[in-house]
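Single chain ahead, written as structure tokens, the form predicted on its own.
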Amino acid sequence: MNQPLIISCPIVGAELTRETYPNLPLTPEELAIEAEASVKAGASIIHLHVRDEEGKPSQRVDLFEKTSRLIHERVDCILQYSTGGAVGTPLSERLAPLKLKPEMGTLSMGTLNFGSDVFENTEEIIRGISAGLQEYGCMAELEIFDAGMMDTLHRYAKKGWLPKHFHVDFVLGVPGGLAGDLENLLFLIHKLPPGQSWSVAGVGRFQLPLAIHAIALGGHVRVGLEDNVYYRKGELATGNAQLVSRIANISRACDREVATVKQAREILKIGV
């Protein structure tokens, strides 16, 4: 509780459409505006997916470059590129944007039944993305969707297949992965290496309760439209900033400071 709370915001994701959420930001310009509002509300990390001209998920380098530039013209923040892409994206495309050298990039630690789809992360894919993150000097965020992925983390770390310095994000509530129960979160926390930084991303109805638990337990939080489009049951959020602002206010009410971008870099030892 003494450490400032890092809030990460996934502003668009790869699965949402405007049929589900009419105000979904899609263009580089819209994503930049959304990122600025989220940072001003309390986020220090922007978890970034991009969309092409038709609004479909893309790993095109030019779109990541333009969106990143527009975001940094508006606000200072830690950009964390998704290497997951959309379900079925080949490894070469998942890796491509890392050549832009973002401060952070994701690394999913296993294959998962993702709703009715399969999110594939074989040993080859995990090692390939890990090598790419290290080549371009990006801090890795290891994404854990299920219990067995923690065992994979420890096994791969022992073999030297992971970056030595990383952050862990528990993504709970995906159909096919661990549910967003407090018991599951506590189980995963107890599996962490000593002193390891961690955050939790609750999907759907799990977003708010898991964020509150993370605040109390000294972890960090991911909150935004990629994971949940509702502010409360039956009421769509007005945008990412509304979801971020609520968590920032709750944290401050618990006497836990919300991290600035500078503090987030220091806590995560980015650039060290």
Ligand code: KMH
Contents of the next structure:
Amino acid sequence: MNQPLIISCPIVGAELTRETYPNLPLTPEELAIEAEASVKAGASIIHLHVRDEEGKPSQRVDLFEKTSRLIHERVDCILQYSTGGAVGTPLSERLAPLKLKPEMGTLSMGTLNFGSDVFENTEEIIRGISAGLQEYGCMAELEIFDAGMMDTLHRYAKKGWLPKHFHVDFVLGVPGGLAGDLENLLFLIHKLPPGQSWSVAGVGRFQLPLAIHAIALGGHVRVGLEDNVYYRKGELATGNAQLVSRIANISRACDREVATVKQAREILKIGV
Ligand code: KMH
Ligand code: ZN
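Moving on from the form predicted on its own, kindly provide the form predicted together with this ligand as a structure.
First the chain shown before, then all remaining chains and molecules of the complex.
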């Protein structure tokens, strides 16, 4: 509880559409405005996907470059590029934006059913992305969607297939992955390497309760539209900032300060 709370915000994701969320930010300019608002509300990490001119998910380097530049013109924050992309994105495309050397990038730790799709993360893909993150000096955030992925983490770490230093994010509540209840969260926390920094991203209705558990348990939190578009049952959030702001307020009310971007870099030892 003593460490400031790092809030990470996934501002758009790859799957959401304006049919589900009419104000979804899509263009580089809209994403930059959304990122600035989220950081001002308390986020220090922006988990970034980008969209093409048709609003479709893309791993194009020029789009990541422009969006990152526009965000950083507005606000300082840790940019964490998605290497997951959308379901079915080939490895070469998933890796492409890493050449821009963002401070962080994701590394999904296994294959799972993702709703009615399959999010493929074979050994080859995991090792390929792990190598790409290390090549470009990006800190890895290991995404754990299911229990067995923790065993994969330990197995791959032992084989030397993972970066020496990483952050772990539990993404709980994906239909096809581990559900987002406290019992599951505690199970995963107990399997972490000693001293490991961790956060939790609850999907849908799991977002708020898991965030509150993480605040109390000394972990960090990811909240934003990629994972959940509702502020409360039946009421869409006004934007990412509203979701971030609620968590920041809850944390401060529990006497846990919210990390500045500088503090987040120190806590995560980014650049070490
Ligand atoms: N869009 C999901 C299939 C990540 O960003 O690294 C994967 C995803 C994970 O969003
Ligand atoms: Zn993502």
